[in-house]
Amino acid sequence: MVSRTVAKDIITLRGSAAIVSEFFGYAANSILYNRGVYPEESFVKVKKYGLPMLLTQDDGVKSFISNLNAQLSEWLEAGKLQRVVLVIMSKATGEVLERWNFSIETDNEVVEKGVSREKSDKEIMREIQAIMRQIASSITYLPCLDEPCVFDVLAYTDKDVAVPFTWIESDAKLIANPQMVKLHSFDTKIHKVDTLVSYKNDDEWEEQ
């Protein structure tokens, strides 16, 4: 008699938090590269999610993203993170040009009772791949950023979360009458991440 062993991919709260926070780090790098916020030569190519990905070599940005990932992971594990927004602004005026919005739904039963969920790593990777491909092709659906830009990251948390000393309270940095493009989502079965990019609409033509 031939027996067969079937392996299940068990997702824990800590494992899911690690997957999602790591995703944010790579997504942020990809956005900064593809939107031209930092020069092309300041990035190096690595392989991740079965795709060629770009990572910044700028020490300040690397440190910022590393610290960001650690804090997001902590909030994700506590079930306290609702949304992360990467904002691209004009360096000269501070005007908000783009908002990359990542909304997070958390399975509260996992947070409260410590249970785990099942989903294959391959399936999660395929879902993340689809988002990364959309970010990489953003030049085809977003207006050109033809001025020097800077970026910031906003985190929306539950109100009972103490603000770490390295973070400050901020306004929402909204765009008036933005255009929006909904991107793919991914789901670890514990955290679901929906992605949306909104951008300044410079088209002043009106339909007749």
Contents of the next structure:
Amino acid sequence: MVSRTVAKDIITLRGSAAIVSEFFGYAANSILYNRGVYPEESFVKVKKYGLPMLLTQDDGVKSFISNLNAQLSEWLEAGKLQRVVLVIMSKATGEVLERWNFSIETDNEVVEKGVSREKSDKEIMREIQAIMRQIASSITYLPCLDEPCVFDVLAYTDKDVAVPFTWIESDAKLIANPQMVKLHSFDTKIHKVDTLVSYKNDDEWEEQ
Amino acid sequence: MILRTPPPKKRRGEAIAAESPPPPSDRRLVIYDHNPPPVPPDSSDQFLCTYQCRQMVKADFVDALTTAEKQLHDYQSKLEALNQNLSKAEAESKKFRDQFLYTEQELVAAKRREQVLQEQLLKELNDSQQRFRKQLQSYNELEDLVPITRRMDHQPTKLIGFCMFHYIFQLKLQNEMNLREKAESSAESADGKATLLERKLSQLSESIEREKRHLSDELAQTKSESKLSISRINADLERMKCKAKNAEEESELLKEQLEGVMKQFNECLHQKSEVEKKLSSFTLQDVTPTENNPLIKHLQEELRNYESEVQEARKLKSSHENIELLKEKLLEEKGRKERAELQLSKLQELQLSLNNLENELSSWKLMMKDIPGVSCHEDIPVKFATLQKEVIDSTMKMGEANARLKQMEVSLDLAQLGKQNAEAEAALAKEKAEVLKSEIKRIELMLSMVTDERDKFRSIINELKKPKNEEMTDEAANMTIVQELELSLVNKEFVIKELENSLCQQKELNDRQHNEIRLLNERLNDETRRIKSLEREGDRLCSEISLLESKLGHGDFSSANTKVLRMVNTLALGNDAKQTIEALQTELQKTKERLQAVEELKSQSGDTGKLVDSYISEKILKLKEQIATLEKREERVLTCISLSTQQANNYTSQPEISRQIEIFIRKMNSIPAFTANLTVESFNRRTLS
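Moving from the form predicted alone, what structure would you give for the form predicted in complex with the partner chain?
Below is the entire complex, every chain and molecule, led by the chain shown above.
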């Protein structure tokens, strides 16, 4: 009888931070496309995680997301990042309509001692693929965003983190009485990312 | 904050319907004058210029369309040629296939003929061999007969006959040998021909296969090329459409500009009329004939000439505009007609799709009736949402129940292990008790045996003690025996005592083990109670976890450990700044044009009226001031854009800007001061340099 052995790859702190920040970039693009924050024609299809992913071609949004990813990977390598939240707000009223919450648990032993972990790249890709599919299918239960919307990104960091030049302190932009849907999570053995989407209650939508 | 793309553009029909001039936007600088300067007659060139630009754009678009159509025709002709080549190649391949089949048939026929020939040859050979054998037999018989005939000399005729027969037989043999050789040679030649034919066949088949592959490759290439060309043509068509839309929008913008300019022109005319009135009033007031009268008359004549020219220009312009409007209307009508024709063709498709959609709708409605709790289509998403929520809740509950189950299983396993351990210990204790009991029994048996022996010995001693007289001589020996027996008795008693002590010890051990078993049972009960309490704690923790998860999802955080940061993005600033720059630039151009017109007027009018000169100079000064302010605003906005679009790292690499960042932002912690300093420096550089 032949037994299958799963090939495991060594993952370092830097590699894990790169995986997580890249995931966030693609997830943000997918959310912006699926929620209609930007028009469909401004997105282009690329292959990633074994799926056709959509990336924006708007220069401003591209540079914004790339700068964001660079900062997030820096905080991830330092083990200072606790959460990343993508907030979708109404352009006219500024009301928060949706919050895409990505919670991050870091293995502090890796940050302090610099050890590495083992996990198959394919396994990680499979987990990320499941999350991307769930994001794409979220339009079936999330309420339609009929009005023009804008988006913003919040980062929950440790208290002792130095605020970079292009960042400012902000409120949490919460939703009152939200509906929440928990999505899948993925784990690189160094960073574990849980995804959750909270949106404005359907009853409040109907009242409005 | 990230802005969405700009709002949807206005439709052309709405723009045409709203012929009234639009109000000035907030971003434009509108200079309201009560006495505007007169418009020179050359201003109509400005209107012509925009029309020519529009015409040029249209001409370019038409040229591009014609080139695209030509390309389309070329591609179509190429496609047709390729199709013809394909059909030719297919016909040739069919011919080759027919030839190949024909050659195959010929081969088969030749092979069959060869087989038939070989069979005939074989038959002939066999027949000849049989004849040869018969002849040989007859020859042998004849040879046998020869000695007899030799004796019989009187029969020479038979000998001669026999020789003749032999000669004939040899001739026949030779003939048959020759025939056989011929047949073999013909068979060899037929084999050679067959091999040649086979070689030719193989070559033909290879060539046919090569040609087939070549033709299929060419077919695939032509198909891909045709697809590419079709996609290119479609892309070009879309580009043309976009260009046409852009041209339409530009035409609308130009129209709006035209209307604005027309307004200004009217205002200038009004101002000019007022100036004329004033001039005329001035001329009426001056009663005494002075040196200015002929000048004034001259000026008045010139003014009248200008007015006439302006009126003629107006008429020409209006006629031009009417012509252009009519042309545009013609083009629009043509375009509408074409669009209507296209849409008519699409109508049928739409009707088909409509029918399909109606069928689908009816099927969906029928399906909806089957779904409980759904009365109309609006209920479906709600139903889906409720079902999904229920699913999510049930999965959460399932997860919680599974977690509880696992915990209970773990505790059960632990309890079972403890129970098994206790049972094992109890069994060990029981075994030890039984072993001890058996030892006790054995010891009691021994005791009974020993007491029996003792009684026996005592009886023996008593029996021995009674006949004293008879056995006086053996008294000493008996005494020794008795002493020995007493010693053994004492030893036995000692052994019995030791056994009794060991019995007591075993009993004590048994009691201790019983106590231990009782303690273990009590511990078991305590463990089960602890397990139950742990289960309750587990349920409570699960509920707390769900609460915390809900809080996490809600976004709460503890300010002691975390802080929320937001990235500042400058996209909105950039877009707004670009729009303000464009508006400012247009305003700048307009004011410059007005300045030029005023200066031209001034040069033409010359010394007519010091009031007019002073007024015009004042206007010029005002316009220059406005131009300067607009330029300053433009510079500030440009510097803001350059600041916002460049990345922070590039900025910090520059020494001057990094110094400013350190001073204004890190020390003073104020971004407005930093931007203000940058604008001042850039303005100074541009103005002083």
